[in-house]
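The chain below stands alone and is given in structure tokens; this is the form predicted on its own.
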Amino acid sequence: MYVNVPWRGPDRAGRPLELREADRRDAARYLEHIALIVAETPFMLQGPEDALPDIGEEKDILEEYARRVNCVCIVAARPGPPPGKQPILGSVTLIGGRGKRTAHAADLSMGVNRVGWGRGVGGLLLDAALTWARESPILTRVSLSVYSENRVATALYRSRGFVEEGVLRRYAKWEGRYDDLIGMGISVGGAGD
């Protein structure tokens, strides 16, 4: 599905939602969002015990994404308060390679707060990221890693055309056990294709 950012409309439950590119004003709320999602689900590579950047560092990260033509951070929030004041319900980042040989490829990561689960927020964020990647003057590929046990996310990625490209065995360890990561990728066309 084509979702261009900024976007406004209802989530699957009929509640108003907006998607937009994050900027430095979002740093504090973005960090709150990340802290919440790593506490709510084990399916993140970062855990609640891992340190987050401070607000100044996060502002710098968001500014770097805005400067680079192969990076973006898109957030989902309820409309109303101005950017920086809205609680963030979900986010997706595309981080393109820094070198000439990998600048065309972006790694995708995303997460949705529990209050957004089952409401289509993840699908909208993924569609927005893929639309952004397809319109990029440089990106031709998007890759991601997903826990083998995270069947909901894996089904979402497959529904958007991602294909399994390999398995990293025993890559993540949490709660005393190991889990595999499935590497997935999709061609987004663009430059050089």
Ligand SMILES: CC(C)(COP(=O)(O)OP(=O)(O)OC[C@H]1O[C@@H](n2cnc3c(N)ncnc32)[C@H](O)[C@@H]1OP(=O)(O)O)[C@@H](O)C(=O)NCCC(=O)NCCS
Contents of the next structure:
Amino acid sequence: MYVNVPWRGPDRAGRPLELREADRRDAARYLEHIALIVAETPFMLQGPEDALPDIGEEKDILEEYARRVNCVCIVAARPGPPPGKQPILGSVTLIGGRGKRTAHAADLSMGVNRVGWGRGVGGLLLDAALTWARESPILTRVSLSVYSENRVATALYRSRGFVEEGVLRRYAKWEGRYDDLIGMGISVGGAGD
Ligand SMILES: CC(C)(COP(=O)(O)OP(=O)(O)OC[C@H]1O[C@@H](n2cnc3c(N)ncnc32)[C@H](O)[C@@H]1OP(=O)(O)O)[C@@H](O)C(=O)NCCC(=O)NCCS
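Please give the other form, namely the form predicted in complex with the named molecule, since only the form predicted on its own has been shown so far.
The complete assembly is shown below, putting the previous chain first.
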């Protein structure tokens, strides 16, 4: 499904939702969202024990994504408060390669606060990121890696056309246990294809 941002509509539970590109004013709220999801789920590569950027650094990171033509950070939030005051419910980030040889390929990472799961927010965010990638004049590929045990996310990615490309064995280690990641990719066409 094509989802162009900014987007407004109801989530699957009928509550108003908006998707938009993040900007530097979102830094503090974005960090709160990331701190929450890394504590709520074991399925992020980052853990709650890892340091997050400070607010100033995060402002610079969000500004860099907004500036670079092969990067974007899209956030989902309840409409009403202005950016900066609006709690972030979910996010998806595409980070394209910096060099000429990888500028066409972006890595995707995403998460939704547990309170918002199962209401279509993750699906909308993924659709919005893929729509953005398809409309990019540069990107022709989106890649991601997902824990092999993360059935919900793996099914979500497959449903949007991602294909499993390989296994990164024992890539992650937490609480003394190794986990495999599945590498997935999708072609998003574009001028370079
Ligand atoms: C994976 C994640 C982003 C999905 O977000 P979400 O808002 O719950 O997703 P949606 O409500 O849009 O559901 C996505 C799909 O998963 C299915 N689904 C959702 N929750 C499910 C559950 N508990 N069991 C089985 N299927 C489920 C839905 O049916 C939906 O499929 P559909 O679009 O074909 O109907 C969210 O669970 C999350 O943030 N998890 C923790 C972090 C994470 O795993 N990030 C991905 C790292 S690679």
